[in-house]
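Quick heads-up: it's one chain on its own, the form predicted alone, in structure tokens.
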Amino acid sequence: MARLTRALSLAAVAALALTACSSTASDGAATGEGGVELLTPGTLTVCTNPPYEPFEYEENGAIVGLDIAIVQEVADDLGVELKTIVTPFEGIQSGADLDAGNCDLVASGITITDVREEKMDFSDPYFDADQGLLVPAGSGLNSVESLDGKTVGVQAATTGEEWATEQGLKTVQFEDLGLQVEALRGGTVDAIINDIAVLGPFVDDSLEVGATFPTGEQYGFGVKTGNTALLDAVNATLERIKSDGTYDDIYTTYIGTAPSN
């Protein structure tokens, strides 16, 4: 749900995660494999908010997709088992989950931005991603000029909430992805904006990608700010994926093609 563009780490920083030992996670919180401090010992425990398919979504009883299969990676690296809680989103973006103590990281779409950068620590960026509109089949909606007038249904504390009110769109707010759609089709807003990759699933016969507003954002995971030991470890995770195709493999099952690069 945003990201600023950074350069993917190069470093061989594996040995680093499994190193590490300094960390300010929270307080109380049980030092696990490698010197990674954990909430629950022998538990990576993250904050995430589905509905937001093809990254985070509920599947036969269980949270799955893109950023769950990532962090199961996480997990199986450092020896621990995943544990999924679902917070709604604004606590997961502004850090409050991270500052509570719910969660040792957050992984839901979340874009990174300077604004956020301030409030946690992230991982170096794993996905691109830009804006997208969702419309009425036939409705011939298919720019931000075609908008006005239009109601906007917009996900709240997102990324692509912000561009539209920076557009001067009109928008109503809702608090996840699903409910955004089920406005949509209820004919309560005339077309919603979020992240593109995210809208594929919801096409059919009576909806359809009315534009693609590409914005440069990328997703990054969070961790409690000063958690290096942690960050480290998530770094080293997604380099290896990267590099030994894992990474390909998660994309393509989830997004339905190959990444790009």
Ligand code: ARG
Second form
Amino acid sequence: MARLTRALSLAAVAALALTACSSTASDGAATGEGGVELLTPGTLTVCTNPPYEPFEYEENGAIVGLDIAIVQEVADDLGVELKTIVTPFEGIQSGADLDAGNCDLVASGITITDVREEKMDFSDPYFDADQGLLVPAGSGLNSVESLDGKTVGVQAATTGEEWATEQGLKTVQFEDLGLQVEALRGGTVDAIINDIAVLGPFVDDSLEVGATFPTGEQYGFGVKTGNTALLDAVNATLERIKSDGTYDDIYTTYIGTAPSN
Ligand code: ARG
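Okay, that is the form predicted alone; can I get the form predicted in complex with this ligand now?
Complete assembly follows, chain above in first position.
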């Protein structure tokens, strides 16, 4: 017990020392709570690529969704404001936005992959994902085989695009999910592939989910390689919201059911 108390007070002193010196950092970077350096003082700047309901989408002029609700918790824990920047997924997933200093964090339903791990550092996983197929209702398109000779719309630089290409499907690239769905409705493509969880909102009389392709993906939030302070803060928030029920509330709000694990 005595040892624990001593360790804690040492940690407190260390934390104070860290705050004290990093707040006088000479490189112009701003320092938030707990020694986390942010691009803009007092603001956690996050890059995201809507429309991607229920993870990031516009509602009454604001970007909301499961990803945004979680990064809002991170900002709250840091005691700073949240600012979202809407930008193409390509630069988000390649690490370019982080490297260019466009944002502190990328939150965009990003699947953690080995290739991306080399371009940025990922938080602990926070959501499980698979790929899905959105097709015209009654089209009978419900498998990889049924897509033989068909044209499939994919979102550029996503794992869905990679998966479709690996299956040998004939693909056409779109910049975002909104444009993919527009092409499907307009008949430019026969089907579209993207993460299964984002297809549900488009199901109506004319469109249906034809198939789910299990890929076992997991989403993570990304920080610039080596930004351990922010990564630790994100993971600490993820741990907190998982243990205090906030994550379950957010999940239920945006996914519609309670998480299964
Ligand atoms: N999970 C997929 C990937 O990482 C697609 C993510 C697309 N996200 C978005 N907000 N548009 O490649």
